[in-house]
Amino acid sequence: MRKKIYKFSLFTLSLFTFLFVSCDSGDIEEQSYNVTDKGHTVKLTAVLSGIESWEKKYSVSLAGFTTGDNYAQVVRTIPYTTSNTQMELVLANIDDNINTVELVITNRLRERVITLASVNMDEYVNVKDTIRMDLGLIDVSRFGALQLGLFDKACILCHGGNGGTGAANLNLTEGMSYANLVNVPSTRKEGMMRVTGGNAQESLFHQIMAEGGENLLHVNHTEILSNQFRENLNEVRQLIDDWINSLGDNNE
């Protein structure tokens, strides 16, 4: 019996020595500190509609970007199954070099396609509390993304529907834009549709936004587009084409 007690005590002493040496190295404490005290946290709260309309090469994401870089430094993809339900999504461990956190459409390379909403992180340098991004009900379908990221940002200044009309009798405000675009004859280019559903190449919308389209109308729309989307111009153009072509499948 004494022999067994002696062996157990020796094992206990060895285990205590191992734990003491491991803890004394400082590795465990340092790792815990880095995980729990790094950077900022942004919490997105929203009800997203239309998220299921996206094809697989695109994602609706909450992502952090640095100025001048179109690739997300940190990103969380929002599942398609969250459509039309109250959703909360947290993006944590955001470094100080991140300038914006955005609700954004990204491609498979984590590249920004078009921004739907954003938070300027430079305004929260000394803020330690969770930064809240409360968006309410928001349409993130393909056409909803164009409304939020393109029309509202770059187009409604001229096509704002003053008194029911805008420039060229084109109203691109929310709730009016789709009916003013799809399969509607142009008032400026005879024989053309503003958007020919299912055929981007034959749509005036595509042609005036594409490279070389600056001379089709008296207003240089390609210049407007390039000024607004310096880092993601090609991605926005591709999104326009993908949306128009998708209309042949009766999708938005």
Given for the second form:
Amino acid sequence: MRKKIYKFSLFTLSLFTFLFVSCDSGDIEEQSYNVTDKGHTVKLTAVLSGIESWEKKYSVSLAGFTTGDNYAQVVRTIPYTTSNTQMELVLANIDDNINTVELVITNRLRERVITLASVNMDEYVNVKDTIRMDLGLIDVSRFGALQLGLFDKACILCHGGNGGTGAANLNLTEGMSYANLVNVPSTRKEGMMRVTGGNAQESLFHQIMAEGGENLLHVNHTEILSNQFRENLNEVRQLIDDWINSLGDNNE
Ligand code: HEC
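Okay, that was the form predicted alone. Show me the form predicted in complex with heme C next.
And the full complex, kicking off with our chain again.
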């Protein structure tokens, strides 16, 4: 007898729920959609080298960002121990307000320092499957980050990307950039080095990227930089300086 009452009330309850749902379909439907849809999943596979070369205040991360905001909404730090091994990292529950998922250097505040690779989530709105980010072998050291995040993105268009030596005889493509910059005399500014190892302030590279560097050359490089890095301009400038200043120590 008791059992029956129990069953009956359960039935009433579900009937009530059913009526409730059908009366108020609009909102409820959307809510239940959100409950079953836990968002997107991105899976990174890669062999990363140079993670261990970063100071502790920086992390190599897989992180989700909203356009216009330099602070990551979700972050997974890639452990130092995975350096030079085939690794796999999953970022799940990525909701709709995240526009890009990036392999990125972040600082302690979860701010973007520089982006090495990016997936545009807006292209996957209706995709339910795991989104794969296969990057192969990549160098994520400080200089590797400058190559992928800065030179490849904002410089090789003019400096060597089309097979030539590049504007001002400066080739910034992968494998060429370091030897074209470090302790190489400027072809434009008499007596200056493109990069003076260990001294950012005295390096033309630093000067043309910094505020006030607009008119040093015939091409406004300060503007090129600020157009490309709207959200993380200061972080990129700091990274350039940190790299140049570190050159005295270990030439990395
Ligand atoms: C729109 C084309 C263009 C882009 C993009 C560009 N540059 Fe240049 N760059 C030039 C030109 C042209 C010169 C020579 C300017 C002159 O003669 O005054 C130059 C000169 C330089 C020099 C001085 C070379 C020397 O020997 O003195 C450096 C360093 C430099 N660029 C670095 C960069 C970096 C780093 C980037 C990316 C952030 C970049 N450039 C992006 C066109 C470009």
